[in-house]
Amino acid sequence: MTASSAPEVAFGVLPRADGSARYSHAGYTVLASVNGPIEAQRRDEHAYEAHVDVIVRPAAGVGGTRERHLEAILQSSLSQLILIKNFPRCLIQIVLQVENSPENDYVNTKLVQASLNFALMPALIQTAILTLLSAGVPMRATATVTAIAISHDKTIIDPSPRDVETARSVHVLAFTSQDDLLLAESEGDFTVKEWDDVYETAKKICCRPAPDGAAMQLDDDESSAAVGPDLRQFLRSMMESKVAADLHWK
């Protein structure tokens, strides 16, 4: 099983935002923006809940039918964790801008174009979440997101874009901070076995449970090298962090 290195996020990055993030990880760098709740048009608006608008730019060039369709998928994991309820007639927009991709030895371009990109998802979703916690949106639970691809009987966490390439099958599985599955994308062939083990292997990363005390910190550092990073763990220390710094001057 191969692992990949600690994400690393910095908020508040674009001022004049209600809440903006820049997330870095598995070589990907994704900035997001969050405006809102504000006043939706009239074409968006609904009478019992807010609107939530998606929007994601490619590293270069502008989007298409393949950041639409992300989008979708987008708009819809983010829809069951934000209150939207408590916002009739409102819009919360969202807009993710790829800054930086890893290189693909089979392609001739930086670029990694956001068609059901597999390893992109992750960083996307992930951005997004911090950027709404940023953003002070209430939401029923927070999320973490990873990919998983399985290549010649080895699990690839946080794969690239040469292993997506070469891989039998590419999965995206996101969980909420209750243990819930919020999302499951896969692609290409497997069976029912390698399913499960990749569903365990995705739970391990973004449910591992907080350690208890010093004395487990050895076999936390152990796991952490065994299935990846502490995704929740994560998201809860740079929370910590970024409330401490916001109540430093109180």
Given for the second form:
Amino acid sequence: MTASSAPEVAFGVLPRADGSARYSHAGYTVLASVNGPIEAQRRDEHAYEAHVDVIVRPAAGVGGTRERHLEAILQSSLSQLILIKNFPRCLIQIVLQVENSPENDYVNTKLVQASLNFALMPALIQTAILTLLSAGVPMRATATVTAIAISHDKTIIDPSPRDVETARSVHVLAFTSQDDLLLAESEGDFTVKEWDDVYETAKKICCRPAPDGAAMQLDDDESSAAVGPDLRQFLRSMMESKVAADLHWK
Amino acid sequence: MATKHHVVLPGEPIDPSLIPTHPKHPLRLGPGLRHIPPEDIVPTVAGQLITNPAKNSMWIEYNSNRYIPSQNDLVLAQILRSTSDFYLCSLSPHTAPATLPHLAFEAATKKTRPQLSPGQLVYARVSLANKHMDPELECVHPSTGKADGLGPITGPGCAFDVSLGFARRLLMARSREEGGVGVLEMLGGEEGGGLAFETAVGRNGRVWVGSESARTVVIVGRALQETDRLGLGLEGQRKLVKRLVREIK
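And the form predicted in complex with its partner chain, for comparison with the form predicted on its own?
And the full complex, kicking off with our chain again.
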């Protein structure tokens, strides 16, 4: 399992974009740029809210049906987070370029057009959120995402593409910083009980409370069971260092 | 002024002890905060929460690249074209054009209005910034009828792009003490060998540098852009100015 690498992010890698970030986690590296609010094309223009345009580009080749599907999922989740009512008749454009992925060499994945790329989805959403933060686009909340695979009654967090293939079911769940469920995508055979377990595990990963003194001590035996990186703490510490760098003159 | 440094993320609750209270003034919210009635104040961007108890105001300090117009900002606009009643100007790339009425200049009448050509720069104030309408500009103080330094920019010079946070620091009344940017003073002072130039700083992240000598314009523009890009402190700015003056002939 190559999956359990710590997440990393670099902000402002594209100097001309309004916001940009390169994020790598679980073998995937995604580079994203955000431009907005800018003037929308007439056909995308909405009288009361901003149009969120998401473009996903795969690591090799041009995007196809799978990328369009990912874009649709991302677009609806991100429109929930961005304060789109603040920018009527505008466009917020998010371009996500997959730079590196631990693709399985044994199978030609392009043949499986119908299936979603579940292992890639958390990296895409997390990159989009980090880039929106870097661009200073007004948002309702931040979010953290995780992917979970179930195979032979074993739960795998942040599965590799190989795990996704052999797994009985795969789930991607995103939670906002107010602990609300933002996105739940599932594929495969699973029971309601299994989904509930996945929900609990994902919530533990995404909504880990801030480690401060006493609360951490109480949680310790519980949270050691839930492996995986503390995404919320990661998001916060990365933004803190970015803000500190931006406001060095203070 | 500001006391403590708190980094906030969008949607995070703000500790009520941080919100200033004042017996007389109403609470004023600056950029990056929104009020959800009845009593929630929520940040919308990632940045540093700054409170000013004397004025009973709070805002979030952050840096970004996209200018969102707000009223009374001083901006450097570029004329796109003229219509029958107003000029259409660009404040930032790919955004809807701002309107500048032909009569919003000092002592302008139907017959004596300034003739501006596309591409020309104008230093203006944002008089109206409404989210449902295109922003409106003016080059005259509405009550006194004086220009107060606003108007078309003439003379040789060049405009440079900087980040919004840096433009804000340049516009501070005491930019050296509060904003930590003394590069313009240094260029005109002994470090720069007394270069003669003039500037117009727009809140939309554009700085116009004017001088008779092209060398001076290049030195000043490069000094501003590098100070912004590298995040230099006062000592770094001094070194940069000395290096640029020495190297550019």
